[in-house]
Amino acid sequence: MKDYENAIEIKGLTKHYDGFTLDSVSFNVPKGSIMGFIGQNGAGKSTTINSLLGIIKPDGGEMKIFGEDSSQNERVWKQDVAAVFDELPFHEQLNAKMLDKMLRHIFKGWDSETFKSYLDRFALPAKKKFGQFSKGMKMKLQIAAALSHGAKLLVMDEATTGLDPVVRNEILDIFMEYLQDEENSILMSSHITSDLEKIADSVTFIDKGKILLTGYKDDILASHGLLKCGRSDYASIDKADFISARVSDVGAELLVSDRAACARKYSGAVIDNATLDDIMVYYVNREKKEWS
């Protein structure tokens, strides 16, 4: 595998459906990092991931995995990529012992001992049929399989949705261990932004098929803020200075994207830190400008 700077490069990715368009999506996932891919359900996260993995055929754009065109040599690069989906992709009549035998013949780097160690760590039974597994067990099984063939890239599509906080934290810890090897990278789509705030290096925010923000998480959090003011002060704030405003009878909270500039311009205003959840909600409401 040749040397590469970005584990994933997506440029101008387009896909048209009736009623939805993935509109010229572009972002990179630097090698050795975890990128959070955030947005509402239906925003285009799965369409982007399925295009990247060759599950659906895009209408336009360029995609690279490990510095190579992802439409070429799929059999080669897929040996080094692991995908984890919201739904279990394995037949419900299978068990872990059977899956081990199957995947041994699919992945050249498959390691049965590693797989068994993850089964033990996750307390997953080797002979119980997957159809009898809980949602959390199914997700842990996918992750155990994903981490047992030496993959250099994990692609997670809503992998922690529906899991309880204890299981989610356990899985996030596994991801952090995986990233101890600086050759490894993760693209993790989720609408649970609190998970990504804990572990993501960078964030890409998609809404209605368009990328609204992409960059280092800490930079995005540092530049954005929630400006809080009374109704009379709100009326004097230039609409060009904020993304959208949540307005109540007593006052308003406005998301600003240039916190430092707004602090200078509106010197008496209180500007609090914004979370990724705040940023997502206020950007989603940007066309309304005002909401309650």
Contents of the next structure:
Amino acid sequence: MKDYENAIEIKGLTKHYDGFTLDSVSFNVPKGSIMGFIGQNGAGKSTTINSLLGIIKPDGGEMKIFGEDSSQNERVWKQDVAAVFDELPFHEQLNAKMLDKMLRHIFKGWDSETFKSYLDRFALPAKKKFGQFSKGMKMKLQIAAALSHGAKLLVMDEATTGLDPVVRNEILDIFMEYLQDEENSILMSSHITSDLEKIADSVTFIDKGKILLTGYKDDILASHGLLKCGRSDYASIDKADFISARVSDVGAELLVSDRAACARKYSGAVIDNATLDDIMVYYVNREKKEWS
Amino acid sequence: MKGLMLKELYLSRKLRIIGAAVWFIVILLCVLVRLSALYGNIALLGEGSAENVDNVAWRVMVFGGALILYSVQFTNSASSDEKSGFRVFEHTLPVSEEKVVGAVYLTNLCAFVIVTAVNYITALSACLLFDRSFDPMFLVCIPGIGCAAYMFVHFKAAMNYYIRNPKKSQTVFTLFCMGLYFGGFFGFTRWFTSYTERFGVQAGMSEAELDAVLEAQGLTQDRIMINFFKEEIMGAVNWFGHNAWWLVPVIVGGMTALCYFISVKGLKRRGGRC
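In place of the form predicted alone, the structure of the form predicted together with its partner chain is requested.
Whole complex next, starting from this chain.
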């Protein structure tokens, strides 16, 4: 594998369905980092990830994995990529022991000892059928399998959805361990923004098939803020200076994308920190401009 | 490919165990019938009846085992791959579509070889137990049954891979089977009708007229059916077995190759989850 800067490069990715279009999606996942890919349900996260992994054929655009065109030599780069989905993609009649034997012959880098150690760590029984696993156990099993063949890139599609906070925390800790090797990278799609705020280095926000924001998480959080004001002050604020506003009888909360400039322009205004959740909600309502 | 072949074996394990158990019970019953025909209650039925029961048990042991084992040994996990989500996961594996489909076909081929060997041993044992000669035709008929099952399974797999919706592919397969059944039924009826016409039987004859025509030639309706089976059907089977047996591997090979290519093409259409 030649040297590369970005584990994933997506440029102009397009896919059309009836009633939905993925419109020229572009972003990069730097090597050695976690990219949080956030958006509402139906925003296009899974379509993007499925196009990247070769599960569906895009209608246009370029994608590179480890610096190489992803449409070429799939069997080569897929040795170093692991995918984790929201639902367990294995037959219910199988068990972990069978899965170990199967994947041992598929991935060159498969390490049965590593897989068994993860099974022990997650307290997953080796001979119990997957149909009898709980949701948390199924997710842990997927992660155990994903981390057992020396993958350099983890692609996770809503992997923590539906899990309780204890299990989610456990899984996030494992990702942090995984990233201690600077060669490893993670692309993680989720609408649970609190998880991404904890561990993501960079964030890409997609809405209705379009990328609205992409960049380092700290930069995005630093540049965005929630301006709080009364109704009378709200009327004097230029609509071009905010993304959208939640308006009530007593006042308004506005999401601004350039906090420093707004602080200078509207001196005396209270601008609080915005979370990724706030940013997502306010951006989703950007077309309405005012909402309650 | 080895990993995917293991998957096929794991998924069909329960069915194979059940099939082997049923086969074992059937063989055991045939052995018990033989013992009874020699030393037990069946021997008391009288020579003709005992011989008939013995004949039936022998044929069941030779061909019934083949029918049971061939029908459960072949894998067809294509639709269950779709339902479980494994089809999506397969696209993320460093394995080509040719190998994914090839694993299914190769597993079935290995099962076919093993089951054919087992059925030959069963047929030979049946001949020794029932004191009959081993007809060389068995060497063709037994795998012939297997080939029919082999093609059905692969046709179903091709439908599942190409028509990703499990319900639609099942509908297409059911329609195909119904077409085969009704086509076979009408073909068989036409064949039997043309055979009976040689004995003066005509369409629209009443029961009494039919019996009168047959009785004049020393025949009954049952006897004409038995003669049709012995002369026409067994005659065709013997002719085919001696002169055109080579068509079986050609047809099976050709159909398998066609189903393989349809399956690979269907898998390459990249219809994962979206």
